[in-house]
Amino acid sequence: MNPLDEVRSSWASLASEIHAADESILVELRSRFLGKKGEIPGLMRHLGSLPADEKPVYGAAVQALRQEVESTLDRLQEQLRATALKARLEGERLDLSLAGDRSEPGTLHPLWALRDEILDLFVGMGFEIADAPEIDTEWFNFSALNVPDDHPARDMQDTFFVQTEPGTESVVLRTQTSNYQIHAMQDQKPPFRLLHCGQVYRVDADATHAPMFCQVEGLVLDKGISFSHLKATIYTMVRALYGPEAVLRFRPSFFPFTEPSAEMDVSLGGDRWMEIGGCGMVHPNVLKNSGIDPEEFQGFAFGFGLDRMTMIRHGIKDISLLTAGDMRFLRQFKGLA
């Protein structure tokens, strides 16, 4: 039997038995017959030893065998994947036609469970809970916070603009909860300790960034406030949330609305850090824009992403899972009260 007949016979005997094969067997067969060093490519090595008039017939026969093997393996693979998908969909099917003979108790979303814990913690430290609009003018979102007119954060690719009528002040979806600071300082006079929690919006999306996420922002104004007060406050929060082994570091940074400024990173062990937000002493220009004398009052502000802090708390790798509404993911947090 010549090599072509041997390979054809070998394939024919296997093809009749692989209708119920799993995908790993198909991968093995594809490598054996069609791989770079497979049996069918190896048949072409015999082409040079054939008479000239037999070469076209031999080459056509090898090509026909190759096409037969490829089409058979492709068809079987599609069948396997279709069967697997059907089984998965059947397993996830929810039959709403049956009488409700079982109920699944509700539970808090991990984001809101951590939010409530943080709010309780800061109320215990003497903070009041404040509120602010999510749709605001550029003045409250940028200008009053000492953000220059040419700052890149004001660009269309970074900010969601709601209204940009010529001759009128632009309206935006706020890019940070810091807009509440201006509202708060205009509505009441220091001293005070305020905390605000709410949604913010940015044109950004990857594993650790989302176009909509939740921030928690604190503002303290009083006489004689220093950066030491800020550090002590944040250390108290981090260790209350993550335990005494949690490590917090401050990295010098720049924000238009605070000076000096720092970014905050948290690690629960090892050399893996995750940034949770920024902080600093309230910039004198921000105080002036709100009608407060910076020579009389000083303050600190901090803002951190609740989504990222939830990721750290539960070891979540992708921020989009928090808003995807996937019950398979959310059922992991049944114990949250």
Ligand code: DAH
Given for the second form:
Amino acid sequence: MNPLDEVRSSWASLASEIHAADESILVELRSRFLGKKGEIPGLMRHLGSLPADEKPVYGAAVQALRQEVESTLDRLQEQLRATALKARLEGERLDLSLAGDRSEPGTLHPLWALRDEILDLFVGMGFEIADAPEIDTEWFNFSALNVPDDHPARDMQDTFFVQTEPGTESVVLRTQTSNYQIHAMQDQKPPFRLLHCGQVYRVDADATHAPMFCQVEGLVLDKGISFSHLKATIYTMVRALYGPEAVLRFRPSFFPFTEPSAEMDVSLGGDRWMEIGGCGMVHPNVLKNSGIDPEEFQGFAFGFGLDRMTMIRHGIKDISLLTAGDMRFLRQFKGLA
Ligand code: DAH
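The form predicted in complex with this ligand is what I need now, so please give it after the form predicted alone.
Full assembly next; the chain just shown is listed first.
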């Protein structure tokens, strides 16, 4: 075998085995075949001793072998580098995921969604929204609203009284948002259209009564206000909330702070009515108690039970579900925003 064929075949047999080589083998092969004193430069050195007509063929053959060795070693080198990088990245992998505790995005409570809708509606009718205290004196909650001292509503069975020093003013958890009317009339002078929404408290609990619930209170004072303004306002709200098929019924009733007074029921069809609140024309005594001349200004007031209105809207049978915090109940209202 001539030297060229010898180098070729020793390369060929080595090349077939080195695909899983490590770096040091590649370095060794590179120096053995391509190094200054390596086999391929050695072959080139024979060139000078060959007859002139054989030189080109021989030279080209050695050159082809050199290229093959070079490109094979380069390719293997590149493969090694890629494998090493992959192994390093695998080794450095950090698990940044948290323990499997998926949080559910919250949504509005059905009562709060309805509250927002009602506030929007009344703002659209030119009402201003204001705040009032939940813990108040008996005077704001009852006396100033023309509720007589001996009225049964003041009885311990309906009202949560707050313990106070003997001889000081009596304080209650307000039983109604109507205390807001007095605060409003003390804070500003008519004409105005005002709305307030908040919690009230009563010693009361069954399927349609809760010891804590939410009311929406409205007060409109101006010159020349009549019961028809009141009716139109409430109808507008009921139609907007429950749709055109909802029917509103005014029942003559009594409240010490309005005259005449009515209670309002809503039906969504059939013979089932649910009371949503009370209303009426503001009693002259209430205006006088707040320093407003009843000859000059008249007005209407209303108070809705927001919990009841939520029950009608969603067909909820038990008021206590609204505050129970039961996720099986609350998840049904996921779409509310
Ligand atoms: N405050 C009354 C209640 O809690 C509801 C009410 C009735 C409010 C008539 C009013 C009103 O403003 O005019 O039962």
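Only the largest set of C-alpha atoms that superpose within 1.5 Å between the two forms is called the rigid core. Quick caveat: nothing in here was measured; it's all calculated off a predicted structure. Numbering follows the first chain given and starts at 1.
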| property | result |
| --- | --- |
| Large Cα move at E275 between the two forms, threshold 2 Å, rigid core | no |
